[in-house]
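Single chain ahead, written as structure tokens, the form predicted alone.
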Amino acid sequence: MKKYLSYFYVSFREFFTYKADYLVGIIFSLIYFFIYFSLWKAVFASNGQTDIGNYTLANTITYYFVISFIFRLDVTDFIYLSNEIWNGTFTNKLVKPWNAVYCYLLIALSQVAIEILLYIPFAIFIFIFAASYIILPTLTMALCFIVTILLGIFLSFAINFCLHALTFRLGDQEGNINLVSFIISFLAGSIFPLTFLPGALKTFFMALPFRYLFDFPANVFMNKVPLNEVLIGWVQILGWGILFWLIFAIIYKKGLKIYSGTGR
């Protein structure tokens, strides 16, 4: 346990340094929940509507500043599996006493914790501009929406590292697993409540495992999910990341044994 700790603070010092790339992307997130509380603001005062698909104004200005958190959680873009595999480097990775996905995890991890860190600002700063939409949660389901967001967490590894895993049978997928992660986080009600979608439409973006990386946690942050219906989530993320952690350990065994750590 040690080495691994070790291993984490190591890696978070390490991204730590280069700072500059993490505030660029909080920027580029201030500027997408911007843009949409001005959007969103101008098609309710334009309809003269009260609530579009049982969300008002306050519920979709909410939505987009939970959003531009949960953004800072995607371990899309902290997962070099791929690109190490692809490039050989992924032998030191096997050669050292440690477990190479579990090295993957942290290294994940210790970069979401500094978005974390660096975004707090940020988020209070988008807080005080638009408190008056924003619509904060109970303590039940403050904790339940962190608990919520954990398990999202672990569900968007396990996806995320089935999608890198394919990198040892059909060689470069980093372009795949860029338009992959683009659709899922689509999926997922990133550009939008999936309660405004119509009816047939929005059962088929429901019955998804993506909508609990994005769209459930930021309904449960706004009361919107009763408690019972929290618990059936939560088994229902535990069972989607499972199933997914197993494929991906089926992807990686076998991936092994015919890694030849050549390198392109």
Given for the second form:
Amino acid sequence: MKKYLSYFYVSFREFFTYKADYLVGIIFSLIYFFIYFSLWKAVFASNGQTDIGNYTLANTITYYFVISFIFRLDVTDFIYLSNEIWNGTFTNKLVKPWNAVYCYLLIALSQVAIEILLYIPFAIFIFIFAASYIILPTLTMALCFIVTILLGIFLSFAINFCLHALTFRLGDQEGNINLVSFIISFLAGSIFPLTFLPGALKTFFMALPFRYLFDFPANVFMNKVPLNEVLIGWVQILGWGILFWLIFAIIYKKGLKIYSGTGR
Amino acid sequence: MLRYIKINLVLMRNSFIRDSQMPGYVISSFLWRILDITISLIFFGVIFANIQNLAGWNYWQVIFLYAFARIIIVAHNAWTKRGIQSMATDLIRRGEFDFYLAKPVDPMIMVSIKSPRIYNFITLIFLIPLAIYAAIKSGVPIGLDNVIWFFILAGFGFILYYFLMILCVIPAFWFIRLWTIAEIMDKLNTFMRYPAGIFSEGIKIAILVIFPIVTVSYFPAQILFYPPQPEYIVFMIFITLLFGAVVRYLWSLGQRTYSSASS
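Starting from the form predicted alone above, please write out the structure of the form predicted in complex with its partner chain.
What follows is the entire complex, opening with the chain shown before.
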């Protein structure tokens, strides 16, 4: 346990050296919030609507506020397993006295920690800017939100590791991982609340596990999910997470047997 | 001029040969772009399911604006983006910029055209018909003068977008390890797909004048659908020339601080 804590600390220190890079990234990511803020304000104002798909303007703005935070927790760009399998540096992790998968997990978590740390002042800035539109959760729902996003991170890791492990058998997967991640983030509700979708499309999106990454936590934050449904949601996230993790474990185990460490 | 055209053709040919060896990359990159267009169309569908017009623009006008903005972005992605991005990620940090300084060509142009991705142009096969279809379906009468001024301003918009891309990576001369600046334009591109009227006055000044990313797509589209206004035309030409001069100046300033040290 101690060695993994040290690994996390060292990774954190290493990535924090380049904090300007993260800061610039965060600042320019905020652009999306302001674009959607302007866009939905114009949409709601254009014909005096008070709600769309059960969402008021305040709900919609809060949704994007929460989404901008959840993006900071998104581990998609922080997992290097595929790249390292493909270029052979994965061998370095294999020969050392630790679990290689945990290392990738800790590297990603250290970057998530940096993102959260650097995001705090910007979250306050957004909050002040859009204070009249942002709905705050009750204490119970705030706690539920924290648990939900932690479970969401677990699910995100499980899905991403599955994709990365395919590199063992299929070779370079960078393009495919980017493509699938883009699809997943859309299906998860990162572009707009899933409730805005029309009938059948909405049902389809809601049946998928990806909504637990963005849409579900945002709704929990806004007190829009009853407590019993939150609990059911947690069970489903855990179920999907364990399923994806098992799939990853199988692919990974088989992959290790064919991994040659040649590097490209 | 002729020399640059020749160099460009050679680099395009090289890109064609190189990228033909990587069908997987070409296909996934193509699918990614088509998917991006599809998702954007769904998004606009969701918005216009609730409203008749957005800041005075109807559904098809907004689709035209989106498609036109994407045409400029895709053309630059295929032609200059990778080269320009490499300034922020590799060339300065590793000292590889020396190579371009030592050549009897303009380093800024040479770096820009050095790594085209010719297959990315394929996306235009979808975007150009989409733009034409949207312009027709918009139901707005479009005269010949609108079309002529549209193409003239679109040309300026294309050049202005190039200058903005360069402007984003120029800090790399001073901040050696700041990779994120290579991705800034990808984020700012989102502004280009919406009518300027949806933004507040402060944001409008920022995106039309200070960093005129919206000017690139909005002014040409505006001139296509509405009677050509001289002030728009003068502004577009003026701002393109101004940013050209600013970018040239900053680039030469940055080039002077470049020490060729790699790390």
